[in-house]
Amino acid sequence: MSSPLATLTARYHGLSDGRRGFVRGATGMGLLAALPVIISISVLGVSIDQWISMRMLVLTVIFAFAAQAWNVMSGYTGLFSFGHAVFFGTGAYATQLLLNDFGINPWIGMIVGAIIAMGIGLLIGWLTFRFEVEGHYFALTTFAFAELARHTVNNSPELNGPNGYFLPLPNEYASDYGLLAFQFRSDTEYYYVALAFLALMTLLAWQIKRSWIGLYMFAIREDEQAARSIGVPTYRYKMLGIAISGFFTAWAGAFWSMYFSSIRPGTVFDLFINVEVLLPAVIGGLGTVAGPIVGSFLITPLSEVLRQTIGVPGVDLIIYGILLVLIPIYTPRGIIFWPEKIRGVIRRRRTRGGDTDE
């Protein structure tokens, strides 16, 4: 006889469609690289990248990337974060701290940050599941630790406290721009390794919700208690969730720290980058593998869009908190749903129409 855990993994993957999705997916990828060629094109005299440049492009894919990343804790396991600065801040700090005092490649430096911010994932996680926080507490104390983070950084001069650090040229540690150097002449060359990252992500996300571990996640998202009452190790997984995504959330504050010419605490370390983490994964669906890429599709350049076209200072921020908070009042599944919920209502007029009919 089987036990009530074999039973749930054999349903589990008896429901898993594996090459439909990995179709999707790839189709999805091979668009998002060829949207630089997409929003150059003009069409009797108007193209997309007047309103959505290349620079855009970029800090979508990486918000999708941290998003996706974030997912794998808060969207499969339900331990919610808002504090995941701390993994991005770490990861930023850590490849320039190696980089500009010890010469060392930021490849290097973005997989020492990485190590570094699991860590701390893992000591958040001890230190949270150890003492039972659960809910909106767990959330409060991944803000404090982000925080903290920010503070320790901004008053330590050994990291050069509110100053920060600024990128310095890649001769000094490399012989030319380019791959090996991590630093690039065009945002179309970022574009692409941070696309590289997204796919990566993406498909590890995909790879985790399909297996074992997927499973096992999203039974302790349900019911922790009832998962625990099968045999699912809760503890190991949640630990698992957390790990995973410090680690690759790091990548995107070391992509952000070669990104941009300086970093410093109030940047990399700031709550605006634990809200623009989380977005795009809630907007777009939480626990889907699609939802994070296309929330951040649809939130970032929505944003940059309202700027662009409402002259009126202010206004097209009322405009863009309005549409957040609406999305997800209406649509709470998030928008990746949006095509079942249309097709849902046109089955019911249809059905109604039937009815009057007859």
Second form
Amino acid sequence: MSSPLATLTARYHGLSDGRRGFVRGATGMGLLAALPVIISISVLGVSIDQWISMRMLVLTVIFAFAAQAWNVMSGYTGLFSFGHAVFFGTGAYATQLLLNDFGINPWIGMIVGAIIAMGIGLLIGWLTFRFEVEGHYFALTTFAFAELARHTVNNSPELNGPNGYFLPLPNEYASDYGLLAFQFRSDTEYYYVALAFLALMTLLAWQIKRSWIGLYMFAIREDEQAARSIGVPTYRYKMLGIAISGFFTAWAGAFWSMYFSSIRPGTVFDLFINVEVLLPAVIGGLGTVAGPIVGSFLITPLSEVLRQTIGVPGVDLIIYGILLVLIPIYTPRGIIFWPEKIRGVIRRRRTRGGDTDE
Amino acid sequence: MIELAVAVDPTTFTTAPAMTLWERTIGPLVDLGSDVRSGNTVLFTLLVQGILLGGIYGLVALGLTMIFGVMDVINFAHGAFLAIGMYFSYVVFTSFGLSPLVSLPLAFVALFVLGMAIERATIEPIIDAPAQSQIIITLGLWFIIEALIEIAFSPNPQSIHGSYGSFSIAGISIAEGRFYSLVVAVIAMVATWGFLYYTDMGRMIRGTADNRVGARYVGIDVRKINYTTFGIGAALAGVAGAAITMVRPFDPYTGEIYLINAFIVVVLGGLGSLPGAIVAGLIIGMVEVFGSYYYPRTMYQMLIFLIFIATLLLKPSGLFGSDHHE
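Right, the form predicted alone is done, so what does the form predicted together with its partner chain look like?
Zooming out: every chain and molecule, the one shown earlier first.
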């Protein structure tokens, strides 16, 4: 291993190194698994579930999952995608279409959708990486693909156009509600399915980051020219990143479509899906494993709580917007680095107050 | 938004007889071809409409392309600035009865000041940060501004364009509002061009766009260039917004549609290129007008995005862009 890559590993160790990382990750997932119980515990007659509903938690976890998938591509290789709605919508549509028109089980539909999304990802990658479309141009290209997908579905009677699909009752395609039907009676069950997705994706993201694959990806993010010059097959690893990312983002779309039971191009290919998928990762910490999860748990419930507690519609968006402006200005690396930052401030204050140790 | 477009009731979508793939893709091109051969007068009407719409798209893209070209920032708040321009001229119209043509200069000044203030407060601290910080911040600004407008004016559509009549030249009926907006677009483009090429500030802005580091070395105050450019960009958006009120009804989200089309115009024309913005604006205007006449439903938007993707892949620097920007 050449030395520039070794320095890179040292730099991006972060929370992802070795056994400690695994213990932390497992503890975190355990906490998330206990969350439905925790929020219902009442202390002196007050419990958190007055403000935080299960539905909110389901959304939080599924967008943490999507953000984790986004991060493997955009956070690791630095190719900023602003068009993940194309994968999200593909997953949602494939699942619903196969289920509605052919009676195929949603779990199979989800996998089929994910493979199609991966194909779309590889197509986008093949087109853009060959022509060296980078930076802002890459973000705009991916955005254009997402919008193209939205308009294409909107104008295709074969895909029910703007009307979309509505989920049939579970006993029409499976015996009843349950895991096989991907349909549940309570939000808690959806929550655990979403959490299983998230755990799987997090383990995968963590393993990728720890391995030489992640090393190559971060080398591409730092300086693609330099990475290529020391022998990193950059094209191959960028393609790998977009394929993995597309595959799992489609899962998020499939889950979304099963959870909300109806889909339209205006919802699953919407401009804001692009934003919602990337926001947790960027706010939490680009390229970190815990970042997308922490980011999603900060912003998704926050926007919901704001919407519910503030009477005037729109004020929640303003507060949300203010956060979006302030967080990148004060912590461009993400909120996952807040503890480190606070520790740094305390240390500096202590050295300034005490005698000159350093 | 184009009067010529046939309104489609969404409920009739599924009951209407399904068109074959041919009828939806190649057929319209054949129709266009036969109309050209037979010299159908509808072509002239479409051409005029395309020029009128293209002028607005060029004007919307003008500010965006300046910010993009000089500061290398994708400004997602541009659509929100448009909305401010729209509601500014709406307020002036409803409370003082002044035409948007009168309130245009006021909108320009107001948004110039606002744009500079926003740049100093939010963009300047992260100007050298990676692209995602700028994307997130301008998205945040967009949410804030749009929500403020929604709270102040309700999400319902407003309209003042009905106060304009129409006139006809050579048998083609032209809405007065559309005509005025094209005149405004042309004046704004000429003025921006004159500013960039014949004033010291304009020269410094162009120098900074060419080479930021070099500009700093020769003593240009790059920070000042940044907030001035952002201010002008916002001001041009304000003017464009005021012009749009003369053309169609608007709501707090109207800016979004124009923002997406403006991105396409900017990339198609080449970032930072003024002639590029004008020509690409016309191209997109034409595609929209002709596309919505010949193609069913909203398929013209697919055409626009296909053109966009093809441009990004084949010549990312755009029609008029030079390659050194990359």
